[in-house]
Amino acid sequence: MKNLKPISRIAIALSALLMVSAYFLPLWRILMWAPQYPEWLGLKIWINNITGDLNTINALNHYIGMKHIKVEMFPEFNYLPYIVAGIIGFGLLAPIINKRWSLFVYLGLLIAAGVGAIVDFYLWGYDYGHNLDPTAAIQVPGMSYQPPLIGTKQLLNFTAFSGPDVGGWVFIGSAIIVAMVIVFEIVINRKKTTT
């Protein structure tokens, strides 16, 4: 198994170090707009917290029977910092291992973490939007209020948006760096074998 190029090792270490920002930047955001809230209501999801217009959103959602959003309802916040630390650690170990297989493992960890986060968010959103209080003040038969997974969705008179925030884009950028390094390593080695 051939060693990685020095530039590849630097790029991989950089991609891992970029993810340290996950501890300081919001990873995901949810925005809600309605005529009575023209300046948006928003939530920011961090590695271990939720901030934003939580009280206003909880007050509004109470009328349609949705649960109050609280940090305590997300056990993920207890172990997510350790998962991210593990991925960063392997990302810093990959240049030391200095073998192509470590790049594939690192990219696999990044993809698995991203897919796991999306699936987890979908399952939470489904429960949050479908498991409603039957004694709620406002009830619309057949209506559910699952927030959008990614993109926008109309929920009664609100337009809701969900998507990566700055920290989420850093994660995506880190995965793109790793994928580009893999392509670079494959192309460079292929060129050497053909000359």
Second form
Amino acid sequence: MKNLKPISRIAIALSALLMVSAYFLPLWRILMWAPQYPEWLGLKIWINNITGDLNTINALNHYIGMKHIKVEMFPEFNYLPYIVAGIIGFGLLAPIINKRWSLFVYLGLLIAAGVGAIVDFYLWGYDYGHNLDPTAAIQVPGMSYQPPLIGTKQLLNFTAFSGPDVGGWVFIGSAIIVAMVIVFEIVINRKKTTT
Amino acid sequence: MKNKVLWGMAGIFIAFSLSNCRPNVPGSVATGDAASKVYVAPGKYDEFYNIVSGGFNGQIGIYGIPSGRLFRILPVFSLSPESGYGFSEETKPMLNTSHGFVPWDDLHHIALSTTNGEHDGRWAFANGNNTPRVARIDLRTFRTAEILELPNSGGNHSSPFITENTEYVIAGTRFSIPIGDNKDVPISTYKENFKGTVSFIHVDSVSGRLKIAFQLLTPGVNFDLARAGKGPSHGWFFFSCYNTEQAYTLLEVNASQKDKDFIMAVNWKKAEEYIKAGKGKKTNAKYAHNVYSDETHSATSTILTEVLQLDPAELKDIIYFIPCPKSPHGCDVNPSGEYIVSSGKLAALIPVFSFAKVMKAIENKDFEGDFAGIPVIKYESALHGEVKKPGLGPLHTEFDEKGNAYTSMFVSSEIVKWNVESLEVLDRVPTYYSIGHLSIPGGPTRKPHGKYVIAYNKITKDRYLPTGPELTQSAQIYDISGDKMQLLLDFPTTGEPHYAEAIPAEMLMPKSTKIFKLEENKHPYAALGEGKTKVERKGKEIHVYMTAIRSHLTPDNIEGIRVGDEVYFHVTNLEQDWDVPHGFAIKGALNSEILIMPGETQTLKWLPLTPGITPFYCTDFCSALHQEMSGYARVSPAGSKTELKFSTGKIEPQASSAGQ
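Alternate state requested, the form predicted in complex with its partner chain (shown: the form predicted on its own):
Below is the entire complex, every chain and molecule, led by the chain shown above.
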């Protein structure tokens, strides 16, 4: 199996180091607007925390019987820092292994982590939006309150938006760098074999 | 015959025409683009906050300029059943005085705190004219933070004007009275026994706490208004005095006899030196000092028993009198601090004194004599010049940033603009009607913001839809950005507006408090969470530690209360979101409601008088389920053995129910 180009090795290490920002930057954000909240309500999801207008949103959610959102409820926050550390670790190891397979494994890890996170987020959202207190004051037949996975959705008087925050974009950027390195390696090698 | 008829008809026609024929008077309509200059579109903000005294309603009104919209009425010296101010257990001590609980006062003047003579947006001060008091309002919460009573004062009118760095708030007595040990004297011994006082109240630069630093004893006169020096005249304070005739009856005649009364110039730096040198005399007094805490959400009232006095008749160089025509009212210092404008209400001119000349006259002992042992400076030696024929009944003067002065004319009902240096009258504009005070944003500071002058009128007559014999009070906004003053808007106010100040919105808006943090709530009866709610009996007292959050009160079922108990509902609003107050009221309470802001605790006292079930509820439409936010208190006869219990959401089995 072929060795990687020096520039590829640097780019991979860089993508891994960029992800260290996940420990300092919010990864995901949910924004909510309603006529009564012209200033917007917001939640920020970090590697091990949720911050923002949690209390305000909880106070509103009790009308429709949604569960109270509490940081302790998410076991993910306990192991997410380790998963990210593992990915970063492998990202730094890959240039040392210096083989193309290490590059594919690294990208695979990144994609798996991303997809996993989104699936997890969807499941939580589904649970919150559908498992409502049957004694809730406001009950709209057929209505569920699952937040949008990505993008915008109308939930009664609220317009909810969900999408990556700064840390999330850095994560995506890291994945794009790795994908570009793979493309670069394939193209370079093809040129070599054809010439 | 025909001719006679014709002549008769002509006569009637002429008589009718004559009766309709009246001279032209100034027009009263706003012209040109006035509407666009005061239009603040829905959802947009005003440029200035206008903090307006409420006069005999004892409150302060907060308005927007230029729209004239009323935002809030904040209670200072008067009860407010709307917020529970003066009704809740926490706020009752705010209105305590040496006389006991005084639920009203006459609030005349506003002073906004300054640093280096410029607005700093920390506090507003206000005076209580009737039972002499000074209040400090916190401009983050727009609430009364402190009230200090003034001993040895007969009425606090010449107040709450402040020095350049808010070192002192002053309080000059309107009425001289006998002070000291023997106060039971014949009224006719005014000259011998009556004294005036001027208190210098120190303001702590960090906490804003008020403390009477010293009190000057003065000859018996009436103090009307005052202004601090600034810039070169910093260290001096100027007070207008009337009734130097020392009349004690029919003042309208007997206090208007002298051709000239006085401006009293006070060298307060000199007074500070005397205090430092230990020349102050501690004298017995009794006065209340009330402070509100945003942590305990409660006021405490302390009765103080001592005040430090200085007698300028013995201690020279503290005060001087400057003769001033005919019962001066306003006494205003221009932005540079060099000129003191004083308005004799009955004078046909406005004298302008020069601070430099006053200093020179003192240095040269250019005195025409003395008044009760205090030197009187020669009028001409202190005078910069006189504004000739300004109008009738000059009262108050404010300044713009371009060297102009604007004087209100009560009798001729107009504002007169004139140049402070040249003393030349530049423009005049009618007011509707009989203007009292006037205000230019930043007008009393070293850096006026200018742009508008606002007139606060005494009479409204035909300006608004009539509402019976009591009519609305009003203010008017004039554009002063050009050479000619232009009337833009009339707006109604609560009454009666006296002095007001305006401050740029951006100085107050960013620091306006939105909520009180629950974790900072140190109220002894706060329930910081529904799990902390309880009901306790202490003899006849029942304390309900209650919480309010959308949309329920906890506990909402209370039993075991007996006729004859004193029930205290300590309600904590658990919300931590902006603009979600909860209210609390209970049927038959000989009390008001309480309005509880997010994170705050307030207490309503209730004396149950008859056995039965008494509902209580949230009075502020807080949410879609506000109407459900209610509860029941069961009152049993005195001496009954009903068990004390409380709950929320607990359903007990019932024998039968109408709902099943």
